[in-house]
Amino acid sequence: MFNVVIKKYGDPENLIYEESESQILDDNSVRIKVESAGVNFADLLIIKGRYQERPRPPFSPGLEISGIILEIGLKVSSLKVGDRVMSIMKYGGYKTEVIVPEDNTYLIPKKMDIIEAGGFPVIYGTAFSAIITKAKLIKNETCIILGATGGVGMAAIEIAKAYGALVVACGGNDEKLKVCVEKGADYTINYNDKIIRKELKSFGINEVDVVIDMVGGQSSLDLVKTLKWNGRIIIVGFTSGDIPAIPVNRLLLKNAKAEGLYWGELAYREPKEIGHDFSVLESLFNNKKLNPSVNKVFQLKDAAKALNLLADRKNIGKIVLRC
């Protein structure tokens, strides 16, 4: 097998592409044939030491995968030699044979492609945990995505459409703020030259239900300014590089809430429920509710390529390494 791996942390020319021997499989994993890792954002920070997973070097970044099932553990049930899977993993996607948990792989949606698969559980899971499961978004609320031009705030867009909501998308990039209208946005503001709550007012919105906040900041701040009675900000991330220090008496009040969203590890601690939610995700996509979009596909090889063309922002839509 061939693999990714950084030896020290660093940017990712520190990469190294190598050959090396298979892992021994146990009970409860089964291991899988790699066709596609997604290329997360997380990917890059892992790899400097700088994400909440701090595995010691050497290590592969990747947080998963999708392919074929080659074989399972003896305790192993629910999935069979051959089976079409996606799985998540805390880091060590980026090889061509993986080992993971059953309760971690999921079989693709029947209709969905493989290499498209490979990009599709960390972006739309993050985005339904948080939508749903924590703001528990509801036909004709109003739900402002903070950070809507990336891959999980794309998804975001699609799930809150497909659920009824008002969506108003911001970003920091006019082009990718086109392609959110294109995902279903009502409405973009880009918050590097305009003043959100400004904005809004200028649609007729005054507050709003829900914030999904994948950036942190400024932006963040503003937005808590403008939850409704019963509002919730759910914070996915902090792209910004700024973590903000949430005014908690505009919480107390609108009795609004302000939740985190970890997802990889709500991964491995509640495999069933993400389980559930894929359940429902496939019933979407199966429904054309959700429209998953590759926007490059780079050979494992060439994984740093597809990392530093990530940290430009320059894409639109998902990159994954086809292995």
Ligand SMILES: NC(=O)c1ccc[n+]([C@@H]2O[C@H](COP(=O)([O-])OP(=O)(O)OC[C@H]3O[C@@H](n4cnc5c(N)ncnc54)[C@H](OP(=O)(O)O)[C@@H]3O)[C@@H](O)[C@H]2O)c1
Second form
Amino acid sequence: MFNVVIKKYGDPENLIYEESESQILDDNSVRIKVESAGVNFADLLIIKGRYQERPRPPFSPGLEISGIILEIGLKVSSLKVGDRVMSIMKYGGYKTEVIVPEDNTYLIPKKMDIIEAGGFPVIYGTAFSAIITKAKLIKNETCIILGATGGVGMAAIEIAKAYGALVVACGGNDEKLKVCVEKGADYTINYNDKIIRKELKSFGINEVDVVIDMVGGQSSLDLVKTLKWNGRIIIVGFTSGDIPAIPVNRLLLKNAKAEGLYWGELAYREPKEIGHDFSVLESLFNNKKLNPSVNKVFQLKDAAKALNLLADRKNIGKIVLRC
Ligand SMILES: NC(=O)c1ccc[n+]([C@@H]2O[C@H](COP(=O)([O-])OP(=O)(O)OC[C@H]3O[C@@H](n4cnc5c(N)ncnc54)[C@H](OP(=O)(O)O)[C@@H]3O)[C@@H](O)[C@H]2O)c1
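We have the form predicted on its own; now please give the form predicted in complex with this ligand.
Now the full complex is given, and it begins with the chain already shown.
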């Protein structure tokens, strides 16, 4: 098998593509021939040693894969050899073959392309947990997505629209914001050249029910001020590099809540809950409410190029590695 390994924390250029021995399968896991591995913002952080998880090098990055089951452990009961599956892992997906616990491996929706499926679990799973499980978004509420131009953000637009919300997409790039409109956003705001609260007012929106925040920083602080009575802000990431200190009096005044989401950990602690989420997502997908299209496909050996594209913010939506 082949894998992409980081031997010393650092930039994507430090990744090495090499051959290695297959690992031994344990009783509760499955061996998968990987077809596609999703590329995520967190992969950039983990190879630099700047993520919540700090595995000791050498290790392979990669939070999600899709593929075909080659072998099952003695105690595996819900999956069989030949199944088309997608798996979630804390790291280690940039490989041609992986071993993953049965609990964290899910059947790919029948009509979903196997390459697209490698980029599905993290962005759609995270967006669903943020919008539905945590924020409990309901029809006709207003949902503003900070970082709507990224992978999680675009998935969030589709899910919020599927649940009947009015969606405002915020990002820093006009070309990407046009794609947000194609995904269903009702309004867009470029936070690099517009003041979000002022723009919202120009759309006739004075307050919002739900904020999904992938960016952090000043935009996030400004949006706390726009929360409605019983509003919810869900903290998903800090791509701006600036962790906002939310003034809690603002929450008190609006009877509002700020809640964090650590989906990768949640997926390991509550795999059945995530399985339920995936079944809801599957029915949305079957009803054509979701379009998990992949923007760019790279070969596994070109993982550094894929991560650099992500780091340079040149991607529009999801990138996967063909393994
Ligand atoms: N909490 C969790 O469980 C969880 C799960 C998945 C992802 N995340 C986090 O969510 C965030 C978004 O993930 P993603 O997969 O959607 O990433 P992505 O596809 O790379 O998108 C990044 C988004 O952040 C925006 N951004 C603003 N400032 C940025 C900066 N300085 N550098 C890069 N991007 C910047 C980008 O918008 P413009 O380029 O338009 O400005 C874009 O909308 C990341 O922080 C990731 O770690 C958290």
